[in-house]
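As a starting point, one isolated chain is supplied in structure tokens, in the form predicted alone.
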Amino acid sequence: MKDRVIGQSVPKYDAGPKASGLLQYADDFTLPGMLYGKVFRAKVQAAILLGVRTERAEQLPGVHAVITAKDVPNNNLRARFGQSTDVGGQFEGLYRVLAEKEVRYYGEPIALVAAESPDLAEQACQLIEVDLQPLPGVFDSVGAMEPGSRQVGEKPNNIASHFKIRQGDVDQGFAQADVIVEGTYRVPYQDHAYLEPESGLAWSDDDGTINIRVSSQVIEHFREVAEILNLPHSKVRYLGTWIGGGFGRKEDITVESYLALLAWKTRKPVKLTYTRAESLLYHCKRHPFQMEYKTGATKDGKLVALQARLISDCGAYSALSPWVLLYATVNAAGPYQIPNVKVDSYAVMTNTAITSAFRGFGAPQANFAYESQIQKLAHILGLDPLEFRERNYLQTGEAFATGWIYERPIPLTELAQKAWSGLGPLGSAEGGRKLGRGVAIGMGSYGRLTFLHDTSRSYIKLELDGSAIIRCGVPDVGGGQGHILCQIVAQELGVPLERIKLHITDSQLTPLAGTTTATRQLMMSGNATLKAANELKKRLLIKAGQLLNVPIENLIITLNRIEVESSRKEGVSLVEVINRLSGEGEELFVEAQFNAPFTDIPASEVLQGQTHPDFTFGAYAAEVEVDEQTGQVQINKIVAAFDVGKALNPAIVEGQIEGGCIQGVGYALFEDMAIHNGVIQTPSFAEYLIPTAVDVPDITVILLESGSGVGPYGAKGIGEPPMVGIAPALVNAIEDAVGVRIADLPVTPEKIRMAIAQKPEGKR
């Protein structure tokens, strides 16, 4: 069947809902009788804890429950955060749901509280005391790992990872080189600054069982929640809800033990909503990254070695990290053919801010990075940025840093040079402002890594009357991810839109659909869908074809109906073909399971061969003003070029990388987290600043559809690859426009100003 639903931009099923405020969200949700939550958490960024004392909280009048960590089942959880692969130990961390015995960094939960109402609680928690000891703070990620730091964890040297690249002889590349260039980067925190901050609500059933309703982009951490429990994982049941913006922190644990316990412990209904400075200062971050780069290249303009040592801030806990040092260290060489790579990544323990999964997963970092030093041998060797990249892109038969031999199309010429044409004729600037132009490539992996076995499932079932029901656990966080099930299901079956019902974020009554995080769930619930709809569709056009006394290779299903291609009028209604089978004892449902593709497991540090399913390329190009006097940059346009392998929905896609986009700008230019000895200094979106919509112009989006993509129909993965590229585009216009080059995000007026004010004169 041609294509009728998939590639057509119809609106998602949850626009009505969401455009007339009808949607409910996690905080939407009461229960009578129900009692408000609070976490005490510490005040201090490292120290021993002698002792918590909770009896004059516990006495006052309306509160049902104090925890502290002695009062919770298994407090020290050895977790994989929803992974289920190791290597060599790197990427099992420790959950500790309530501060023990010390204090790692500010704002450490040590209590829980659940009151009759919110100012009950945080009176409750105002009346809780501590006594430490106070232990020196361990806050540079650099100096953590010299030797005689004092240990945060558990990890010698405060090192949570360390991953290897290494391809040919360096030593040798840059003794081949006609020129050299160095650089140390450094890109910030960043927060997720999503508009629903962490809620939940939780309540106990008749027979134990917890049920959590909560804001989540993984449903399977019902297991870890029921191991904090010591439950069986059968007594726990989460509930997902919309979700209003997570990018990567809501794949962690959230709100959801304390609302398990809280319930457990009170035997009510307990909610919890963090507020905006709670979310702000207290959640997971973007790791910041410190790089050091050294690249080679001939002066006909062929890169030939690369050097690079990463070192991430993991925070007081390991969490995602090591996952997220893994990508980046992927990342650390780009798309480009370079016969000599050696690249060290470390993640490293201090009594700071978690960081975790954030949308880019560790991509956007060494992207930074990688591209800035592209730009500098250019200029050195005088040659056009652009031309240069095309010199040295990687080609399909060619190999990665890690030696992938990558089979399929890699089409960053074309990309960077439709994004490049994008941006028109240049014109002038206004007001004495100077006016500059920059482009740069990336590329973002989808799927998770390929030594997990990565599943998921779903399942369809047909209605008498030719409707459709989806059930499958995917967490919708507003890509789309729900929604494009649905048209698969339409597009294979015949049934309209309006007449398919979805259920999702069940952990007990929806087929496990896995995280919906690293920009896997379009590859892997859409492929599940996929060959649920195939296995339907083959029973109704065998049924059908013995209706019309025709080969089912003749038949199409259109809309409502099945037809014999070559003749459209002959044909038998989906109703009638599945009330025959039905009438006839036939299974009107299917639940199948798409396995991703799976590789060895990694036998060490050092990172082999193909180690994501798939990448998506893309490339950015953007011009921009600069006030010389004041450092204040104007974006004027933004041109992004993306293969999308084949855009299902392209009114989803062109969102998505718009969206990433313009979280990009933010990385870049504006969002920069004060951070004083471990403690945040910026806790509401006054001091935090984010951009709005006066501060980026409209996108132009550039598809490209080579049907190249391991998702169905050939689409590949574009919710986290619009992240990557941006940051050093506009970088790259900076400098064109004014002559200076910043190292370290987000260029700020400040930083700008500072740096033309160094340039020594007669220097562009």
Given for the second form:
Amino acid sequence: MKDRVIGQSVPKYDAGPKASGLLQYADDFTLPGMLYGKVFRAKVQAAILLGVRTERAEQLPGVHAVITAKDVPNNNLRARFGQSTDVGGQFEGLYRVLAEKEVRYYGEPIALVAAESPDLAEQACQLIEVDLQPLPGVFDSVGAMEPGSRQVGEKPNNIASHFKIRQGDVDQGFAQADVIVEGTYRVPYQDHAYLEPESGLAWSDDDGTINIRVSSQVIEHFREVAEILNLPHSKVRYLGTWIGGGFGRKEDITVESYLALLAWKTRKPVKLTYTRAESLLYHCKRHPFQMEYKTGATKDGKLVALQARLISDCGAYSALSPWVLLYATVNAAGPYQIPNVKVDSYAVMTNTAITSAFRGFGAPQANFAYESQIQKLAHILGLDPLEFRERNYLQTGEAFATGWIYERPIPLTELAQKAWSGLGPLGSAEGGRKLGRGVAIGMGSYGRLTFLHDTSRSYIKLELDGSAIIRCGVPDVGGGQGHILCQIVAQELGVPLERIKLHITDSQLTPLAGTTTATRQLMMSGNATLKAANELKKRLLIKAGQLLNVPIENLIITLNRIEVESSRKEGVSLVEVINRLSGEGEELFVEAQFNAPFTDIPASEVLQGQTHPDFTFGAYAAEVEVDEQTGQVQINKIVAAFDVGKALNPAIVEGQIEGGCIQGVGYALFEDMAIHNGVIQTPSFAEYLIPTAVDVPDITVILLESGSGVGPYGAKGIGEPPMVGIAPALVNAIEDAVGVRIADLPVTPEKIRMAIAQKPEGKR
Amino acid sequence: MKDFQLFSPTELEEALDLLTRHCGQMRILAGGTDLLIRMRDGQVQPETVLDLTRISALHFLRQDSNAIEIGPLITHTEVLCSPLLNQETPLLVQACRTIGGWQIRNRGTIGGNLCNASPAGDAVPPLYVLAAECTLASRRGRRVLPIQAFFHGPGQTVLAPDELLVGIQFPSPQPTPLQFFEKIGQRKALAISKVNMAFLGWTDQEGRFQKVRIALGAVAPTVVRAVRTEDYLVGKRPTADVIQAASDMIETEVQPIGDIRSTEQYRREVSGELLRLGLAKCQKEEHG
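Take the protein just shown as the form predicted alone and give its structure as the form predicted together with the partner chain.
All chains and molecules follow, beginning with the one already shown.
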């Protein structure tokens, strides 16, 4: 069947129910007799927790449970990274369910309440008393590493993690350089700002099994929750829901450990949905980074050395910080051929909000720094920024800074040129504003770290009427993670899309497909589903070949039929083949497992060799108008060009790129999370401003299909990579317009105006 | 949200009775776009709420001889859709267009915007330059105040606990002046002003300003008039040099603070730029 479904922009089957409001999100589920959970939190950044008094809350009529650390069977967990591989060492941290003996950050959960109404739960929280002995807070990640700093958590010198890249000899490299630029870049916190705040509903079966229906990107957290409760893994079950936006925040446990504890304690169904304020104030953010860069090039425009020191603020618990730091380190030099590279990176603990996974996972931070450096070098060398990049892009067969020799295409020259020329003729600026254009490139990995030995499984069953059932434990965050599996089955088995039923996210009944994180589901579950489909297809073709008396090589599967390719009238219906197979006792179901490329666990903090299955490459070009007096920026045009390998559903791919681009626009220009001494000052979307529809221009998306991806049909992952490249492209465009270069995101009008005023030639 | 008692009278007199009876204990609900948020997150926990929305006597928009009268319950959307206000006071329409999103504009009222007394309230500066007056009523009687006398400071008005804002009126600007409302927010929609400005200016045959009124929001505890700049502009044509000088002068007339939305310095420096931006737009409209 030649590309009948694959490659087509067929609507996602969940799109209609979402648009009409029929689709049930986590908070839409209720159960009779349900209680309401509430989290009681610390209102101090750092303190010794001397005691928690809950008696008054417990005595309030209608309150069914108040839980503190002492009630949690296993309150302190060794935090691991989802799946099974034990990687040990610096990747681990402490996952503490409820504050115990100490408070490390403002908003840290201290107690849980379950009551008969949300108001009662709230009242009960107000009756909880804590004895605290305040401690001086540690709020500056750079200072926190200094000797003598108070230790925030379990890590000496507050360093949760440290990675290195050592390639060549940077001293020699800088000695060869004709031009060296240095820069310090700061990138901010960012909130995931999804439509659906954290939400779930848990209940206990008559045999004590805890069921949790929760909006989560990782249903495999049933293992951690079971450990918290000291239950066998088999006695905790996750039932995922369609997710109203994840962006990485629903990769860590959100409400489910609290729900599980409350349902376990009360033996009643318990619901817990965060308010927007709880979501904004207390959930994990993107890591702010301070990045010191030094980059050298020769006067003929060849990069010779790069040295970088990256410091991320990981907050009061390490969560996924070591992993984010690893990604940032791998990305630190970008997709450039640089013979001498030295990178040192640190994740540092402070008494601030926890930072963890967010779309891009460390790559957008590093990308802003390395692309800013490239732009500065091009200016000093007097080279066209695109041409300078072209002289230095990594080429197929060359090694990344980690030493991993990359054998797939790296079409950055084409992508950047397409993005740049896609801007079209120069517009004219309104009202004396200055016009500027910029371009930047980037790379983003897809698939989890290869030393994690990632796997996914998928199950397909054909029904006697020629319809099909897919079971695959894939959480769908809205990116078509579920739908695309249906497209694969429709493509391979000739079953019409509307006759395929997909079951996702039941940790006990759908084969475990791994996390919807790391831009991995298309590659992992797509391949697992394709593998299962191919096995069934083989059975169908063999039987059809027997029925038609032709070799199977001559057969093709079309809609509901198997036909002889050279004589399409000759054929047999899918239903007949299925019924024959069934009658002969053949299995009409297959469960297949796909294993990602595996590598060994790094032996030390020096990153060496392959770390990821693959990268997706892309480029952004942007045109802006800047008002020199007010510093306001209007984005006129954005063009995105990405090599997606193969666009299995172009509309979904374009949607992912547009979404990532807009989230990047927010990161670059708008989202300014005010934090004062570890306390977030933006409790609503009236203070934490993300771009609206009128702030973002139409985005032109150019798709390149090299067919070189690790995913099914040669597809690459596209969920996270579009976060990369847009921030430096916008900053380059602003510099082109008004001659100032901002090194601290977000680039607010205040910063632009001040930079213009401080220019040597000055304003006015 | 805590339980509370809600009163929804249909007559103004009844509302004033209730206010007198619950003197100082009542929260007043007009559009609810601020009150309900504050009640929901517990900042405000009133025992009683007076719902004005059913009082038709507070919901009017009319022109009597030369005066335009706006009832406090007129919503921002009703301002946008009013042929009268589009004709007579486009700056008020421009200001209301920048408030919140559609849902907020459908619920939020002019009276609410005033009584909230946010220094950044977008409907307020236009009413300053239109020389609006506020009519306040209580069982004790009525009083009429010029708008600048209505505000005490951020979130504070002169309304007595038993008093209601029952009307806003201003003379229809004659002859048609040059006018604009400009605002700088962190984004193009759904943003509270970092700085905003309303401008009203009458010119003579030669294009010289005869009378000018400029009001700025979010740069002082209440909306302020830039009186020195107004005086400076009188008798001058809006040439580039004049606008520049006026812009610089405005920067000396404001006393902004730094907060979560912007810095003191930025607010001060761009407050003058709003004049340039607004006049440029006016001139463009004239010529284009």
